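As structure tokens, one chain now follows by itself in the form predicted on its own.
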Amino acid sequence: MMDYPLTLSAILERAGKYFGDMEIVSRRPDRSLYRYTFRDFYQRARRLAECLTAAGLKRGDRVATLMWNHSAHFEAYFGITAAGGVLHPLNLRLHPDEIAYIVNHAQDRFLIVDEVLLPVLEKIESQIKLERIFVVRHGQPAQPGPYEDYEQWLQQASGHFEPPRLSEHDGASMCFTSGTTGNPKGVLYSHRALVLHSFMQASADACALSQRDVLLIGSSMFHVNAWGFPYTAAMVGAKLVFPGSQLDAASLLELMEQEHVTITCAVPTVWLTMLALLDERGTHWKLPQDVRILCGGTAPPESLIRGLDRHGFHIIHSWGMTETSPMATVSRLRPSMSTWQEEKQYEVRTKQGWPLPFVDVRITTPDGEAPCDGTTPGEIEVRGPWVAAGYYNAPASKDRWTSDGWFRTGDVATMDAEGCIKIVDRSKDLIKSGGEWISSADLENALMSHPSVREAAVIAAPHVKWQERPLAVVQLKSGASATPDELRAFLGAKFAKWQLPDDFVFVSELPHTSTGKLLKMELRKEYANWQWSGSDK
């Protein structure tokens, strides 16, 4: 067999070759949407890769963006890559400090950012060194200022660029975890690895992404690549609608309606707000039916699937990590459970599903690997060619690798004998009381199928006499009302007496990382001094 490198400047010169009439929608701050094709796309990847190039970046040089979800950003997925750099998406949303850390660590040369977003720069500027700054003004003239716009950098460009040869070894992507322990780690993606993540993501039994379809990406682009998003529907040539940074439910609703969106992605909490918005007037819009949602990040609760359901907005729950490209395992229901009653099929679809091809998956404890009976928890381990084998310049987190080669997740789940799993908690959210475990997991998903709960965390708070016991956060659904009996008498029908919360509070809101994943750390800080009610507690 030929020795053909898998690469995205293949994907690249196939999306411009035969989809270059397909349509790119793109809406910009001032909520215009600007259309152009993947024709248009491809000569401004291209125009990108013979700047970046004059401009002296070498092979491996990472490129930081600072932008929305939009067209330019998209070009940047494949522009910096053509040239041999590494994309690296910063994560807006993070504390300026951290945002100066990761710049810093990845030793990034250039940067690309929106000119909304110059306030967010401007904090960081004095702690960071960067040698060149490209303003994307979004079709507006060019300002005069100490950074260089990026329109006008690119008409510099000839258009008769010469792609450098690429290793499918070299790096392509770089992504920063959340940080939530210790500073944000670098994962550093091969190109291979994320040719490899986008023909599995674009198979029939994960996403099924095709050029039939019309893509709305609604998860961030700098959240691990758009989950490869990006990669994937340049490779089959659908559609793509970008948001820009109108991600409130109302501004996806309306995309959706316009475009016809078939297929979109986003963390639970982007459809949460979006299924109290259509259960209160879903008939403002007409939506396409059958539009299949990608949602990971956190795990769906079952209401918010039989929610959606109802409108025609069909889940898929996918689970993975920045250090697992993402995608790792899929909930897709087998042809066997087609007969099987609604309820035991959405309790499926609640779980993580099964590993994707070439993902292997173990379960162990510190007894060795967990049998595969459902019940059993312990932490999930991964490998497979779309997996970090180390955090990029950081050898000393190199304990979340085994010595035999798998990646520690910190996720605690079962394996049922078919394979699928459930995720019970991330190790360091489950609670012991008494010598007993509870997950909280499962108590806040119970919660959210309340139909006055909009949304829910369990946390550990320290108790005198169980070490330990869950305390619930609530978020109520506007203008719903409930009491702590009735809530805890709703989730006796499921849990035995000992693992209901002892307490509930409740809150207008609660917090949440800036990727959307419920921030249970601050909880646990602001409710380390709980006092318990009740003195037989």
Ligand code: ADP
Second form
Amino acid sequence: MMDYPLTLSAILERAGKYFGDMEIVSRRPDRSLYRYTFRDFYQRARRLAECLTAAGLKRGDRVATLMWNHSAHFEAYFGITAAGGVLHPLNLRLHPDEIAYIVNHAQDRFLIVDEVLLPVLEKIESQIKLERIFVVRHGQPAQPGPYEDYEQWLQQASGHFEPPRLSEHDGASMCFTSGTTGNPKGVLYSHRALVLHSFMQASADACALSQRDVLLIGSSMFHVNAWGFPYTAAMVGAKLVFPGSQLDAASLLELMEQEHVTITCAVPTVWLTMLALLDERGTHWKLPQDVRILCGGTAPPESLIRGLDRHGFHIIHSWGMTETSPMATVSRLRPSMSTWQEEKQYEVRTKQGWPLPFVDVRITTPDGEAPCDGTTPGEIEVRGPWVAAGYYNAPASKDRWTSDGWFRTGDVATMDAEGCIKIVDRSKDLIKSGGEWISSADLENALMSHPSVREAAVIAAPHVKWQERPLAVVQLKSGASATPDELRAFLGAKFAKWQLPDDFVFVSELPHTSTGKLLKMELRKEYANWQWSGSDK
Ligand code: ADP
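Just the form predicted on its own so far, so send over the form predicted together with this ligand.
Complete assembly follows, chain above in first position.
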């Protein structure tokens, strides 16, 4: 067979050649919708590639983007890589010092930035050195100032771009993990990894993405390449809808209604708000039915999956990481489960599911590989063609990979006899009480299905007798009330007595990382000296 390189350039050429009439809809900062086609996108991406080449971009050079979810960002995804460069989307929610660290570590040469995000750039400018900065103004006229105008720059292109011959092993994109501890770490994705991830993502038992779909990009384009969806959509020719900076539930619903969206993606936090909106005034919108939602980043609670099903929105639960491009497993019901009772089906859908093709998963304990019994927890280790083999320029972090080539994820899970995995916690986050494991994730899930609870975290707090006991930190819904005894009784229906949190703390807000994950480290620090209220504690 031919040794044909798997590159994003081939996807771009295909999109321009075969899907020219397909529509792209993009929301501008003033909320108006901008519509154009794959044909225009193709030409503009190639213009960008031509301009970058003329500016001296060399193969492998990094080009940073500081942008929301919109069509210009989509063009950068393909234009930068077509020129042989590496797209480096910056997470604008990080602390400025962290963004500056990331730009410097990646040695970004150029930056494309949204005009509305210039205040973020101003906060880091003294700490970074970029050769040229281009401002995207979404149809607004160029302004005098220290930076170049993106549209004027693109107009300098002749429209005749001779793409370089790339290797599928060349770098195409780079993302940093949010890093709740230490400095953020970079993952450099190869063309090959992103192309293979796209094939997998489009496949029927993953997201079944096709040219019949209308895809709303609801996960941030600066977070693991919007989970790879822009690449997959261009490969299959799906209509694309970009929500701009308005990633809140109500704005997404509006777009779903107007554009007849069939598939979308975002973290559970977004869907929790959306479910509340739908429950409150679902009839306000004329919503499409059978919308698929790729959901991951944290485990969606069962109550969320059930609630959205009632409104015709169906969560496809997936687990992955920045280091796995990100999709590594997906939880889809198997045909043999179609006759199961609803309870059991939902139980499967809250699990992280089965490894995707070419992703090898094993569960490791200090005593070796865990038995596939669905109960023995251990660390998930993965390997595969879209799993990182190392962090970018970070030799000190080599110990995240085993000597036989597996990546240590830091997630703790069980695997059953059929190979289905269930995350029970992150490492160091399981509660070990008197030698017995308690899953914080299960308790949190159950607490979040209580009608008064908005969000809950269960952490291990030190205990004289049991070494550790579960402490629940709970945010109630506004106007709702619940006592510790009520919550304990509620959990008592599902958990053994010894597994129940001994104490409940009520807070007005829980701390989150920039990507919406609970910052448990912070909670653990805050409650490190917790005085248990019970007499024998
Ligand atoms: P992302 O949030 O896009 O998956 P990150 O690299 O920021 O990527 O975070 C990865 C971590 O998020 C995983 O190691 C795991 O702890 C958690 N995570 C991701 N998906 C899930 C899921 N479906 N269920 C539980 N935890 C998840």
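Whichever C-alpha set is largest while still superposing within 1.5 Å between the two forms counts as the rigid core. Numbering follows the first chain given and starts at 1. Just so it is clear, the model here is predicted, and its values are computed rather than measured.
Once the rigid core is used as the reference frame, the Cα position of Asp485 differs between the two forms by less than 2 Å. The Cα shift for Lys525 between the two forms, taken after rigid core superposition, is 2 angstroms or larger. A displacement of 2 angstroms or greater separates the C-alpha positions of Val507 between the two forms, with the rigid core held in common.
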